[in-house]
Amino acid sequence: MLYQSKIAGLGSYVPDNVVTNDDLAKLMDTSDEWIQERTGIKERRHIKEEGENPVAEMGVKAAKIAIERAGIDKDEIDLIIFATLSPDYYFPGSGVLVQDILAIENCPALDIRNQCSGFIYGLSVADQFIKTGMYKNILLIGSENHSGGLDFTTRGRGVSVLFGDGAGAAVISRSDYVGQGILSTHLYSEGKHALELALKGPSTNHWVPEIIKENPQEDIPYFPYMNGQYVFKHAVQRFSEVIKEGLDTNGLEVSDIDLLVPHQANLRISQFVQRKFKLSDDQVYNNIQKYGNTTAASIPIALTEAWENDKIKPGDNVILAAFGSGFTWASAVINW
């Protein structure tokens, strides 16, 4: 028998901190409207005091409030799904940290490392467990803290100003209605062009700016690389198959999209993408103008917000897409 899984409940975290792009302006040779003018960013939020722990501790205060709003107790969640390519530590993963943060006793949790495509890889992994009976109630998280591992001079902003920290969570729950909740995801990968956008040296850890002091003239691979226009290029085309795909699979049109939530990369993105589709304004949310690129949290964190805002009303058909390095790209397909 195969059961049906649905999003029940969803919350969010950012941090108080916000750094305009004036502030980064201050700290490399970058303006607010060459920033604008290239990403549609204006602002995002930096971890200034998170904690020991702050990408599992963001995660844990998002996981609080989906909790709650899906109706359960913390210790009715069967496994715990963390997606971020900014662990804690290379080792335990974030997963087992929010276990113990939240107490909950012999809880299964599962790390993605699938950068900005890990919210909705997560998702599938969810359904699936769903969908077999294996689970009844599953925690997904999306946390990230970029700003400790950003190179936060000239020969960065062209990747620096992109990103900011932050958390998301749902709770993926079986549902008693066939034909609402998930209908479909679609898991994609091409790892050819990998290095194209990658992270070669160590992870965000705080250890990092001492290399860089040791050495300040090395061309060390610590920081992100990224070859915008290329990455540009190839988002674009699989954002559109990959939605097109979702339509498809469950009959359905554009004129059918209720809301189109996609990955926060790049506003110029999700524009072309909004324009290639036709779709108006109210069926395509953005908000990478407030909190930048988030990464695996930013699917989470803009669902959350539009949902809050009553941008998502029941038996709405609303579109999940995403494309990171990898390079990986999936999109769902909701009836909420």
Given for the second form:
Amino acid sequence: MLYQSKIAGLGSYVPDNVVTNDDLAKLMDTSDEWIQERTGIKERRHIKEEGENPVAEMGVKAAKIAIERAGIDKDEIDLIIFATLSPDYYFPGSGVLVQDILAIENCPALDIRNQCSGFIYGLSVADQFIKTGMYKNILLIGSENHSGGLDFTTRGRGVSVLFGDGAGAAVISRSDYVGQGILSTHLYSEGKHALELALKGPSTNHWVPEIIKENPQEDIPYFPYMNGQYVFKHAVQRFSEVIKEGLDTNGLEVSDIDLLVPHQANLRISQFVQRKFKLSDDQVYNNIQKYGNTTAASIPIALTEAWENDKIKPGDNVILAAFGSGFTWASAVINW
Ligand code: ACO
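Given the form predicted alone above, I would also like to look at the protein as it appears in the form predicted together with ligand ACO.
Let's see the whole complex now, leading with the same chain.
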């Protein structure tokens, strides 16, 4: 027998420290006007004091809220899935740190490295484990510390103005009703574009002392690189395809969408998708204006906020969609 999974609880956490576009303009040659016009972003949060392992710590803060809302005890969690591109350590992953902070004695922890698509990839993995009956409650976290690894000089402005820190979490549980919960997930990747949006080092390919030796001043490859327009073009195409696939798989029309929660990469990307599917403002949830792009955390932060603001009700058709580094892209169709 196959079981069905649902999102039983949601939570989010962002650091208190607000960084406006004007704050960034003091560090690099940029402006509030440029950032808002090209991306929609007004401000983002940057970590100041979040403990020794900020990515795990922020994830735990979001997770505690999600666990409470799911109405379960932390010891009922059968698996932790942690999605991030900015782990606290090269290894081990941040999932085991969460397990330790939450003091969950005996549960496996799995880290997912799929950047902006990480949360939906994690959701799909959780869904499969629940479908087979192996697990009943899975804690899925997306958390990012971008500010710890960005180039806040003019050299890095094409990337560093986009990203913010924060975490979101969901408890995925076995659903009591057939037809309620995660209806389908759709995952894709195309590795030939891997280096169009990448952090090449530190890595085993680019070891830190060698990087510094080879690049005394300029073009240091341990900051993220993004070919912005190339990524943009692929993103709008893949978002559209994977949302359409989700609708078709479940026999849904565009008018059946109660809420689309797209990964918050750029407001212009969300607006392009909204126009393409002729969705009303009420059918799309955006909050990139406040948080920037928080990568694996962006969908669970937006989903939590939408749920808290009563934008999602039982029975609603909610679609999640993401595109990011890899390239990877994904969607999920949920009947709430
Ligand atoms: N402030 C001022 N000027 C800037 C800034 C800045 N912060 N950044 C770049 N510029 C300049 C550039 O140098 C360039 O100047 P030039 O014309 O003199 O050469 C000019 O502005 C235009 O730059 P573009 O890169 O062409 O600007 P574009 O309109 O493409 O916007 C952006 C850039 C916002 C990055 C956009 O391309 C984008 O959003 N791309 C997709 C991002 C995305 O979806 N990422 C995927 C998820 S992220 C993940 O997975 C980790």
